[in-house]
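Encoded as structure tokens, the following chain is the form predicted alone, with no partner shown.
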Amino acid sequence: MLEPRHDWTLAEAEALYALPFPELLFRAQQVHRAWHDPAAVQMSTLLSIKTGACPEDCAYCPQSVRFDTGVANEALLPLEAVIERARAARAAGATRFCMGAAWRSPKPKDLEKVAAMVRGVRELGLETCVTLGMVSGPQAQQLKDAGLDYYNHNLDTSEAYYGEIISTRSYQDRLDTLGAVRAAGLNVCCGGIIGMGESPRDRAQLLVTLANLPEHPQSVPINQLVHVPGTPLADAAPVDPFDFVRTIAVARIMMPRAQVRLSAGRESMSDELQALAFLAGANSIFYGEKLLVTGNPDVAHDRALLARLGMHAEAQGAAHAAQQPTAAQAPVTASAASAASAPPLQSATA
């Protein structure tokens, strides 16, 4: 069995990056298939509770008050109605409600009315999860102390090119967000956006330092960029989508425990590039109509492309099963136990 490691190499993930694309899936979905059912795909909502004045810069964010994107700002909603959204997610089938704040850190009065919102929504029987910003040893702790299970810090990109993207938090400020959150032993959500000019030995690098993170994120999201209006990166090249799958395909080998989550820019892709990331390894998406402020497939259009697929949604409280592979899932062969750290092809530097 492979075991997930924490000393990957940058030449180790270019390595796989490099092979080629048959080559690249067939190892990934080996992977996957040794710790996930292939056929599983997690559900969950993201709902913004707290939209638009963000002081912070991100360069792809429509809700930084220092781009005029059309976003409004709107208060902290009220706990009936975060209660009333979660429950429709639930009835549309998600099983992890996710709450986010457009803050750059939480004051102690706000994150006070989130761990309400935590409470009321595990009372439903869902996972949650939130996305605040920046927050400190004691602020984890009271949201574990709620019932918090997922708190989401994206590292965005590599640390080379993060000072491209971002200026007003440093990377080593997101990096003790994460520590903050582990410490306190709460599921971490972390990954990245691809399509913002960065290179692909910057996608390399930025799997390598979640991989090599003390404990791998439990969900790793794969955002690929939205093209905001009025934001610094919307007239941004875009994606070669095989560049896409192949992040995925990579984010599976180098941890094969998390679930890799399709998460922004769902909206843009095709049905054939949603089933190609699924065999690549993805495993999660959000669900629903909206993404913070952007959009995302309908739940219908979702429900329709994984019965066309074959595929179904995960049950409530199946993702912590991954921890360990299962005797029902494929053994790993000898050729996939070495699928994470064998050298590419010889075609493949050619």
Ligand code: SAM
Second form
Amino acid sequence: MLEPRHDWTLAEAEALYALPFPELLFRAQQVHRAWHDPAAVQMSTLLSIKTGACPEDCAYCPQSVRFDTGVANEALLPLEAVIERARAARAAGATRFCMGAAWRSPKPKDLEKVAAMVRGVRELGLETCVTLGMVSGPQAQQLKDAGLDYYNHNLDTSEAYYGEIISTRSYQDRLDTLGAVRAAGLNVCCGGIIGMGESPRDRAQLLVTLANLPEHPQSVPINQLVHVPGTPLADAAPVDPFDFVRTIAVARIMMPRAQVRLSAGRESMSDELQALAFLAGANSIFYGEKLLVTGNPDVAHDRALLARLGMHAEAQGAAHAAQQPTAAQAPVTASAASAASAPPLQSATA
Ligand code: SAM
Ligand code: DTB
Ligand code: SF4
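Next up, the form predicted in complex with this ligand. The previous block was the form predicted alone.
And the full complex, kicking off with our chain again.
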């Protein structure tokens, strides 16, 4: 099996993106099957732990203080409320709990509180992820010491297009935070948004930047823009669904080991489009009725979709086996049980 590459060129990425659709999906599936169980989907549940009034001006975001989007601002949630929601997410079958805060960067007293949340969620046997804006090396280390598994920090688009979307921070700021997170030994969750008016070249360049980082992000969320009234991108032209799937397929080919997440925007996608995204190599979703402030498909609908496709949620408990208290938890679908006893993938051992 070929080792993941870190020397991708823009020309190569653009050529993949432009392949005939059947050829692109075939290649993405070959890579997907070489590294992953193509029937398994990792389930992450999101919770906004601090909502709205963000000083940044990201043109897509309902939580920026600069846009009138009707989002109700909320201070940092109390620890118990967060643990309660994490328990519910675990009961619904999630394996990762992602806590998001509408900050430019966290203040020391806030970070201490988030660290306590991370410890509490981890004790439930869930993987932990936070997205808190920019962090320094010592802040990333503080989160690592609390037991954090993943830090989400998206590059969102190409460096060339970034200035069209955000003016209050630079691309280099984002890269610096990713460096601090990686240096602390945290898993990196980093991806982008499709449908902000960017060109295919911008999409290819974003994927080149991600794939040429010193390590591939362990998790790559590919979001479709959620059009939120009041934001500057509220009326952005809708993206061709096949182009969205192409982006997922190219991400899968360029970052074979990563979890590629079919992220925001699923509420406006058909079941058939989501199935196509899985065929293109997506193997993770946000699971739960809400993203941060906007909607997401019902849990029951997602479970039914996976069952109809003969797919299954990644088993709970793989992450922190030592402290796993979930023996009584049933797999999300019957097929998850059989998957647990299936022979190892030929490729997973190659
Ligand atoms: N404030 C922190 C930051 O920007 O890193 C963390 C929270 S922020 C809401 C996390 C990510 O959500 C953004 O980087 C962006 O990729 C995604 N996001 C926000 N609004 C979105 C929208 N309307 N559609 C799709 N993705 C969105
Ligand atoms: C990511 O890439 N997408 C998530 C998560 N990381 C933090 C956020 C999506 C937000 C969609 C709009 C909202 O609900 O705020
Ligand atoms: Fe703030 Fe993050 Fe929204 Fe940008 S994406 S406005 S940094 S919450």
